[in-house]
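So this first bit is one chain, no partners, the form predicted on its own, shown in structure tokens.
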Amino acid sequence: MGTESAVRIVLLFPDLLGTYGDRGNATVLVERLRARGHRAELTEVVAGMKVPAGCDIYLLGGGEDIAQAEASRLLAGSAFPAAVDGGAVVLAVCAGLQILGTAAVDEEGRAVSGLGVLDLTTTPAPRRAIGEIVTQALPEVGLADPVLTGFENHQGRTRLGTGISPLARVKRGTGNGDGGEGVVHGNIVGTYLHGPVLARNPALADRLLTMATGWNLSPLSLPDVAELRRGTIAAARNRSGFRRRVASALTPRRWLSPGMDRPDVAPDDDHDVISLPPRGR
């Protein structure tokens, strides 16, 4: 691709999967391609509308279950297989890392199928995982800054098959339920983290874009973001932090009597050090 051609970017059914914010992700992208004097060029499907072909990036959010069957059946028959069989970047997030897997199955014991593009199955847990999540991306990933949050809220196990990789190792949360996070295959990249993942882990996004350009993108001094998403992270490593103080505020005891002492919260299970980014980019 030249350095002149608009990078063309496809949000997928952000009318179905689009619970959860993560049509965020096509907008950090256009921006973080923009701020280094780059065209972008984002194009959001709704259903009904037709899958447009040869495109660089496809972007799949979350979505509850009747909405993940009927984004799977659209894109069966339209010309998203394709696309990725031809070598495009996917970033699937929840719902949509479901979707591009083998089959579905949801609370009610039904087996969804899935696209088939990824050798994965994902079954209903005991329990829904809820909450802030920390992991660390494997080495081959290649991100510059390895440390990847975001808010995690599925019931969904997911297995992977013969030759798939996780994205990430969990650190702190649940994640696909094996202690790894997400999938990386070719040029796919699946995960369990909300957010937008990518406004909090601009890392991933910069990588995508790589990926989608093969260009070797210049860095970018956002003093924010970077302060933001460090305060995050140190969030994350104190046991007060985000997952103690949301269950707090949501314990029915609280919201009943007011002035009474926090009631007790279960600690999270212990994890590995989480390293702070360094300041700056």
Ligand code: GLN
Contents of the next structure:
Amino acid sequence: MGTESAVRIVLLFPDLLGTYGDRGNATVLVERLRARGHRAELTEVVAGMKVPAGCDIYLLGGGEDIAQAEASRLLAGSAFPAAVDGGAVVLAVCAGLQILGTAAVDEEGRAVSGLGVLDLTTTPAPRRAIGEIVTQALPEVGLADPVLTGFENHQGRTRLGTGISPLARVKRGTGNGDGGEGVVHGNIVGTYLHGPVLARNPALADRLLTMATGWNLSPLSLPDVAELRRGTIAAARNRSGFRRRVASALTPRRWLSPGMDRPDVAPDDDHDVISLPPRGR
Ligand code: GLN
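To complete the pair, please output the form predicted in complex with the named molecule; the form predicted on its own was given just before.
Following is the full complex, with the preceding chain placed first.
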């Protein structure tokens, strides 16, 4: 009986796109395979190295504008676009997401050409989006636990072209800037969530592994991961509630017309309350 081949994972340019710790996504994928008895092979490609062709999963992280432009230039002349065309799974975080688009403009107004792998464009917003973000993955993404948490730190706002959909809807935070967050198209998943996003959201990690292997993965019981998720989601929810209570307390009754409820301040954006996943997940 042949031995199962290793799942080949490539971490692209952590020296350029490693500012926000997204290399942790590679560690999560490798460990979640090995914990189930599967073999994983991780290749880290730094600037100057050849990008291996024909691997199963390619990971891009976040980085500053100059590094992002250099990573885009290196990837354009590499085996990466062909690997994507060949159906490889891609997780692209923040700068990585922006690089996959057709064009981006950085905060200095410089045009940064993208790989044109996805029909999306990125332009700078007046202020940087920084902080915790909570989103709800779209049903078609097929996550067992659709609540996604992370932190975001970006100036760019991303507009998706027709025919591609966001990964999630924003519950708290900014994301793409239009209420959506990230992108899903074929085997490509893009997101603004750092954290690392796969450490915070194991269901997304397993979804990527299933997309790459076709395997129906057995559940992993990791109490620490479940507790991390409960904590970050609860904190985001309490912060939203805290903002409402402060706003309500700061609005003197005399400013209210008869019968008017005390105004309620929605969290960063007027999204509904964030629900907690059941314990143990
Ligand atoms: N430099 C890009 C921006 O500011 C991406 C930042 C990131 O990767 N966190 O939007």
